[in-house]
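As structure tokens, one chain now follows by itself in the form predicted alone.
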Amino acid sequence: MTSLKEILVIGGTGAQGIPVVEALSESKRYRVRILTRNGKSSRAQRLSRLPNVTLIEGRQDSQDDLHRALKGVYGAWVNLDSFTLGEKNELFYGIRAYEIARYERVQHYIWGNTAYALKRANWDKKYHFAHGDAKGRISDFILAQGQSGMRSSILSTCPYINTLVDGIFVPKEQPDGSFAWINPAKKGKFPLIAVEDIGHYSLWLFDNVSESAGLDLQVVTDYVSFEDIANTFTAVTGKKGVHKSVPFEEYLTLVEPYPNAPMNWFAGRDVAQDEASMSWRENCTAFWHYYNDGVNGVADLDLLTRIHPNRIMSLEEWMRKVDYDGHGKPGTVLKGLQDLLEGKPMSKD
């Protein structure tokens, strides 16, 4: 019997890791094993139930469990929290997590990145947010690096369609039976992810090397606004669904977890800021200006459709899928949010 290549998921119990583990596991060509700072949590229980999947107890933010987590493995799949983390740290350990699967001889690496939006936007301070220039500035440096010695990829993300569900993008219901998303969009596009397809992506990164290596392989849906998002909500569940406009300040008031929250808000009201520590607010409206805008660009949908033949090909396919019904079911795709609600020390894994 072929013995199988073994995958390091950081990141493992989150919304993009739960779905990357799934597709390794079922596809039984790679054995996984996760990096998880609570071996006993509910998620990282569930998947160690899988077949050939194992847990390493650790953090992302160790340089000594980095390297026993990647040490022995022929791959591994890298997407750090960076709403824990926050923009200093996501930095370092981002490019430590590469640096030491070099030394530890890993073969493939796959780095789970966002908008470099900074850089995208021709260095506008405007559109710059914290937990996506992070990852981009990574991004470039892992590619930087060449394939020699250790092939890499990258998997550049975008807002999750799922956070309709749990997140930023459920509406909210109003006495008259009605769904509002209340927001600062405009008229703007917003690409939006299945987080169920990511897993297919990234065993197809894995599986398809030689196409894959030097990829920065951009996932979406759909590109939607959030009138679309609305009609789209009443063609399929027959309530009525709006978009209301509105201003910054309005909003942020609405939605901010307390007052004056940093922007790595789930590592606890005592996490230590200074001068380059960005706010939740600050980071929240250059994220609203950067996906209003149109500044991200558009991703290569036929490459996708190759790649992924059944994908998921539109919000309203998506909303069908998953009998959407606008309610929101808090903790259901975002960790640090279960975490929260459950009580919980916000956790790193």
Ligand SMILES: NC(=O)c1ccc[n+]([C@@H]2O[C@H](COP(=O)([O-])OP(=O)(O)OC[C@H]3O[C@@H](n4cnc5c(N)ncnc54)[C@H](OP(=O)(O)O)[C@@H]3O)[C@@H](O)[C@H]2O)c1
Given for the second form:
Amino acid sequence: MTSLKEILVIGGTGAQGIPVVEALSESKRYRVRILTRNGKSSRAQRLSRLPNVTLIEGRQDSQDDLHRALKGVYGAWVNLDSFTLGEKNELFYGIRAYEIARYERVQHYIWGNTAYALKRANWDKKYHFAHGDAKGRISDFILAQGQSGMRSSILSTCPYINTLVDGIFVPKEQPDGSFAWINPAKKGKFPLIAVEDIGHYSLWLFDNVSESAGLDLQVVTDYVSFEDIANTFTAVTGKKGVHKSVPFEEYLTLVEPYPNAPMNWFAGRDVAQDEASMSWRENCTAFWHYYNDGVNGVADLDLLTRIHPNRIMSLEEWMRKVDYDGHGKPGTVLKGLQDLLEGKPMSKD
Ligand SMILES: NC(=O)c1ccc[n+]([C@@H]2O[C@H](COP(=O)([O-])OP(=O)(O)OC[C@H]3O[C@@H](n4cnc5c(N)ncnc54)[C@H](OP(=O)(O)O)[C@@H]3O)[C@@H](O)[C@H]2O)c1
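Can you give me the structure for the form predicted together with the ligand, which would complement the form predicted alone we have just seen?
Below: every chain and molecule of the assembly, starting with the one above.
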């Protein structure tokens, strides 16, 4: 056991972190230390029973906790939670987490990114969404530090395919038994990633440091429009699927968690707000524009298949694999949503 390299996983109880913890544990090449605010949660408890997995209680937004968590580990896999921290705190703690890792002499650092939307959109504010831009800025900062001293890799994800079950892409069952995706998307092809594959990609990044140092690995499963999603759903389930494109105002009113919700609404209703805070509506609007308009570009699918030959190749393959039936299963994917449903948002105070 002592010969295994230890990896700190930040966000390890989350949708994205769970497959990473599982893949590292299964490999038998790594020990895993998960930073969590609550070691007694059902997710933390289940993961702690996997081989070579331990928990350390603490917060992403505490520099003392980050020092404690990063001390003595070989590597770190870091996915901060924008929907709890908000853009400003994520920027600060994202940079501090990297700096603290350097201080603690971590050897390989993987940063969970989504997209630097503003930069990809030539700084057009129409596309500024907080949970992309905070992570994207930090990615640039990390890569700018170079690869001597500590190696770093960026793992860039896109919307989870799994939010067809829990989150923003769950369809609504209609009185006639059909399933409708009602949203402001038009014809755009959205990139979707199956979180099931994120473990394999992360393990590869740790295992192949000579190739992965300095790499920004953009991961995706498939590119689909909402019409494609509805049609694939029909092909897989035999049930009728439809996409209804509606104006933003109509959509936002339908799905806003509560009036004037902030983008980091997982932190609870009493979370502090100021001039820099983005509302849930602003964040959501830019997100839909960004992916619908194809600003994110296209990933290197050949590279992904080389790294992960058994990756899930398509939306259809994923739907068949999970027996997708169109019904939402709230709280089964996103821990932030699960906590809210269980009535315990983990706000700071
Ligand atoms: N939803 C999507 O489609 C999507 C796609 C790509 C990227 N992302 C990005 O992924 C991030 C969220 O990760 P996720 O999807 O895995 O969410 P999630 O399932 O809601 O999990 C949130 C994770 O963050 C941890 N966490 C939250 N606040 C924390 C704090 N103050 N201190 C310590 N841990 C904290 C939670 O740990 P504990 O509760 O155990 O403390 C949990 O592991 C967001 O920044 C989002 O932008 C989301």
